[in-house]
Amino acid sequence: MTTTPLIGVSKSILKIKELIHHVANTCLNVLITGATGVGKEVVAQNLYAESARSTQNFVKINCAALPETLLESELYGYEKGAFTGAHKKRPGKFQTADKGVLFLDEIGDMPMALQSKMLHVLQSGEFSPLGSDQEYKTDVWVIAATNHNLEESMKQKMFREDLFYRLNIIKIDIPPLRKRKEDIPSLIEYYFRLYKSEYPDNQGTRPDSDILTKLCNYSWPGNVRQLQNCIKKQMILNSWEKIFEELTQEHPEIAPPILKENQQNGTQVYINQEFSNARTSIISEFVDLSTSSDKLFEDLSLKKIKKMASDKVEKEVIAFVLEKVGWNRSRASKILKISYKTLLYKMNEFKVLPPA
């Protein structure tokens, strides 16, 4: 089998290829969690070939692509006769990955009428194929991956308990890639010469700084399996502007940063466009940003905005306290630990009236 490498220089992905070391000649259950697309079948593949178990057979099953009734015979295997359309005897994936890696793929998927079989395997080792009262005997290194939330599935009493912890010897979470973009470009060098040999008649070419910087920005809502398309994707069109602009229409929502030119310098910074319209939201509260530039910078004084933000939370903050006492003065300057007097003054300043 064919394994890809773990690429990355994030601090996660170092810390995890480090842990991929100690774990892989244990052959403790491992549980692999993260979000669709960030390469849990790759850190399975990375723990397999670093073990000694890596001459044997390393056995992939997505538990979330089958139907109850064909995920257990696919799992265990079944005898001749065993149900309509079984015609000859079939061992299962347990069988078949004896001595090596079975790998359980969407285990947070599998049905819980079978967790409770899969239970049994993990403890005893030993089951039974489909129409067979025979128990087999089985050696596997079980890796499990998920992009569930399992601590809240089991409190929905949608995943038991026991598995869980039988799974979770070990576990490895792999952070989604908007975390870890510092590995973007080594992922994109990585698979552009993988994708070059695998098509050499088309005329691919690396993104330049540009590019590569509005890259490593955008958010990757399908992480490195994402990455992976759009380079693809990339070698047949040749052209990275058109593949960013495709971005940015299947998700609006999280368009990546926008380049802006400085008038006074003409250097050219990204400003991510949700965090942008947080801090004009805020900072239009205290000065016009539709004044000239020169004027509007003048106003930006922070020794200015720090007094108006402060005198805007003392005002709601005195607002609230008369409001729940009823008006009673006394009450909230107690409550404020400000004066009597000292309270008068700021309900004057801030124009602090009772209700007519």
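Positions refer to the first chain, counted from 1. If you superpose the two forms and keep the largest set of C-alpha atoms that fall within 1.5 Å, you have the rigid core. Remember, predicted model here, so these are calculated numbers, not experimental data. What changes on going to the form predicted together with the partner chain:
- In the core-superposed comparison between the two forms, the C-alpha atom of N25 has shifted by less than 2 angstroms.
- Once the cores line up, the CA of M308 ends up 2 angstroms or more apart between the two forms.
- Core-superposed comparison between the two forms: CA of M347 displaced by 2 Å or more.
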The other form holds:
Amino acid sequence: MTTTPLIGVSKSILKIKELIHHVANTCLNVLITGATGVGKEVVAQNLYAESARSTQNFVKINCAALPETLLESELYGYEKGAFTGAHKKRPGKFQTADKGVLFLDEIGDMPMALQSKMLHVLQSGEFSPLGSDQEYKTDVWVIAATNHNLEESMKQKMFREDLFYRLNIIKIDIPPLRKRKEDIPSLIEYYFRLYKSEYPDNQGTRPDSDILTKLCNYSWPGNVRQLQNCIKKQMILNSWEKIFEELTQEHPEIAPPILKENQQNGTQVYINQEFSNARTSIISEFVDLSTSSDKLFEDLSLKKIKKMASDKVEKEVIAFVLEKVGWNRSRASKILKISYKTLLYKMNEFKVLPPA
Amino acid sequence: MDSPNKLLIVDDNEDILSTFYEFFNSLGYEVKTARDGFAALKLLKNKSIFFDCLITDLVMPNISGVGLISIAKKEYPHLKIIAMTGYGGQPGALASEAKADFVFFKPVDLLKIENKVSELINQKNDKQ
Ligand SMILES: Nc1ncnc2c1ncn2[C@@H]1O[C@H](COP(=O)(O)OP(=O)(O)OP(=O)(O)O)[C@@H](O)[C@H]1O
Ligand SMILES: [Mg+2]
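Having displayed the form predicted alone, please output the structure of the form predicted together with the partner chain.
Complete assembly follows, chain above in first position.
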């Protein structure tokens, strides 16, 4: 694995670097949090690279990408014959990562049942592969990452408190890129040079100071990953103007409050207007924005809105799937991974009816 | 007179920090404070002060109290450590697992903590 250096000059990045340096050899469980693309995996790699375990394996598993049973067998491995299809014994990630690092990516998406098992393994330092009674000792350094707010997930009973506290021994929170604009020029410089050296013939240029200012003031909802993609694209298009134009069209729903601070020029004000229109149109699907704000705020509860929004999407998805399978409810329930009973209940609740 | 006992107090709550500071200071302790585990670790590593006792909150950003206790017990085995938490049993249990000498649950009684501190420091001095 090649380690990406943690580029940045902001106070938060410098502090994270210093923290990495201080904890890399403690083997204490680490929880890395932050929005998508902020660099959680980069931080995990740097922790590993600075630790004495860097000569051993760095094993990553994405807890969001696999269905529950597969995730379980990936983590713990299985014996021959543990389930249909287990033709031969297979080691799990806990075994491959022994003496090294186990990076549990997207831990916030781990199903509850597996959270209990994970807690048990972290407490006891032992695990047994599926279909085996034997307990194996494990010596892994666990680094977990998530873009969920786990405090919120705990309140909703989606994440176990005891597991949270056990992982949260060292907590590294990476702020979104818009909160550390100072990092943008150095990130651009780093990736510019990287892509130049990879493709020496490309036409890409560095942004001039005007564009750079614009790039620094953009909100970057996709954070460093999005910035990196822009630089890559620029190498081919060789037009920062075009790149910036695309940016502001791609994510019109994000109203960067930063723009308000420097509304010197007309286009920015106009863009800003568009953002807030998109926002109000989403909100108005669920609440009546024409009422007075007192009345409005009385009706406005995130919980209520969440329910309305998810009901709305669920209803459409259920209708979509039912239409695709010719209203075969038992097939639809399998595709949707809910019980037949739940499907009937939801069809009734959302008034999803077959065409007469 | 003997040199005063040296305390390091760690909490991310400013009010608690200043209350503890005033209280222990008035009793003649030499007190330093830190707002999270990382700041505390730096104070411990900076060898200009040898602390007798560490009093730390548990749930804090960057290095948690549990992390601080684990690191400190390994690197400074003679340091006495008291944990305090307002988050119920789980962090408390982890602090004991990390070998804190004592765990208090918030709200805490300063006099009781002071009793514990002097008891632990005396234990330590008896041994030496
Ligand atoms: N500080 C940084 N310095 C250099 N490259 C960075 C930095 N932060 C992020 N990157 C790059 O940005 C991309 C996204 O980073 P990474 O995969 O670590 O994000 P993440 O937080 O894990 O995102 P996700 O939540 O989507 O998994 C990667 O290509 C990474 O190399
Ligand atoms: Mg990631």
